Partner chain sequence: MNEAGKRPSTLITVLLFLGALSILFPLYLAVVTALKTPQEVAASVFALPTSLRWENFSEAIRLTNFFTAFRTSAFVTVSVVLLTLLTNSLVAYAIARNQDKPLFRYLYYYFISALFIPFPIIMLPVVKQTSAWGMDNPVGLIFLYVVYGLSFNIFVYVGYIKSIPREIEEAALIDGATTWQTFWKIIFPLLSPMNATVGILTCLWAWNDFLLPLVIISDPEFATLPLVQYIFQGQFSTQYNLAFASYLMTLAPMVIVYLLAQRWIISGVTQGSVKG
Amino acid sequence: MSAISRAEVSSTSPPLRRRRRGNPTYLLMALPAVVLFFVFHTYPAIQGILYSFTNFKGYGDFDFVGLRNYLQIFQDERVLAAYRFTFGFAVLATVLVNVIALTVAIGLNSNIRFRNLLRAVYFLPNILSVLIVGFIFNYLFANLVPQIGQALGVAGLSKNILGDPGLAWTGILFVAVWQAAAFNIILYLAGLQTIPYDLYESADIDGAGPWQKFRNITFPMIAAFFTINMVLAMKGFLQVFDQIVALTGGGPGTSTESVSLLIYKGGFDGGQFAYQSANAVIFLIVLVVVSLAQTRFLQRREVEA
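Put the chain from that sequence into structure form on its own, the form predicted alone.
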């Protein structure tokens, strides 16, 4: 019977597959998304790569200059400073976001009162506009925080930290971490809820403490979620843009200028369209390399855990 069924399936499947492949309905369903993606993403990207080999200023005629833009970028101190700021900010923000998100997620996953309400409260920052949040914090840093600092006698907070070249990055870091932690908390919560409670009961019977349970049960069981959160957070913070626009605009001077902001300002306001296109291509390669290296390293850690 089973042999007959397999024979029937094998005799009918190829025509069915051919009919499905030849059905234009499926092609029409997929085609609009492919066309939109190509028009608004792939084509501009290809155009930007081509412009990176020219001296195009964003208007007028242009000539091909070969690799000149790429060679100049590695000697441009402003570009190098933007890369240093971006990577330092991204590494620190990624670590802080994951530590805070994992800690909060463990608390929200425990049997506490108002658990669902607290989950909703912690997720709220994720649905707010980054620019609006940035402008609100800009007002708070300029007006409310200095008043609190003066009342408490804390000299570091008695002024607008966004106006201090040495402290402005801390304000951006605070806002970025506060808003990004919400999404990471959700991912960690999803991972924590996949852990069988029996494991914790067995650990209790064996006399394991909170740290031993976290190290030997919780963290290994959510290792995949840790990898996702680390990669997404690092990628997102390397592309930091909106928070800086709303809080400092890259200043004071160029002390908080990220690579994305420099590409935008130089390309659209500074007449360096081709030059910053070359910078964008290099930055894309850097992002891909960092993401792949990070994923490979963390997946290896998952196996060891």
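The form predicted in complex with the partner chain is what I want next, because the block you gave corresponds to the form predicted alone; please supply it.
Just this one chain is shown here; partners and other molecules are left out.
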């Protein structure tokens, strides 16, 4: 009964869409989340920015010091080294992960046996804890790799590479790529499945080779996925933390110290709360600029393709 009378009312009253404009229920649904998000995310971020202009150690009194922290950071060799390491690592890891993931995804998307089993195996690393994967590889780098290196007579691998300031980064790179490729493989696979098979058939008729098909069909068709994967990977790798804690702890010395690790170490244990807050603000700006520049650049490629 009530349903009918409501229907009648609504036919004479303004359209539903306009009546809903003032519906306070929606506001009520969103409000608690907005408040909590502000309190636990935005407010700490603002605080971090404010602290960056002080000499706060994490405890006790503090004064505002203006831009002093920022000026110091640009002359701090340890900070600059962390940025150099982080960027070198992130660029290499992003490129490697995407090359490997795209190659494997094309393989997994082709006509193969045991397709589901292979897909399941290749995604496995993504469900494992980064920290524990790091610990497992730490053991392998300390014990297995030197054995293989000696057997093959490769001097560089005959010792624990994680103990060599010049080589430790390769171990971190290897583990990070080993694990991160899994997620990107699945995303590329999703992209490859959107390509209609007819395109390849007509390319076959035109006599195109595998490389031509990849260049002219596959890659342009998954350009959007390429953009997503590059941006996500870069953003993730710039914030590298767990792998480094598990493998080197930033060492030997500070040779594998990433920006995130430096902010953590200096901020909590080094009495550099304000100083590392300034570093974090710079890190924020760097991340935003890199992500936006990457998106711009890659999306322009998409259009051309």
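Whichever C-alpha set is largest while still superposing within 1.5 Å between the two forms counts as the rigid core. Since the model is a prediction, treat every value here as computed from it, not as a measurement. Positions refer to the first chain, counted from 1.
Visitor: Quick check: Pro32 between these two forms - does its CA shift reach 2 Å or more after fitting the rigid core?
Guide: After core superposition, the C-alpha of Pro32 moves 2 Å or more between these two forms.
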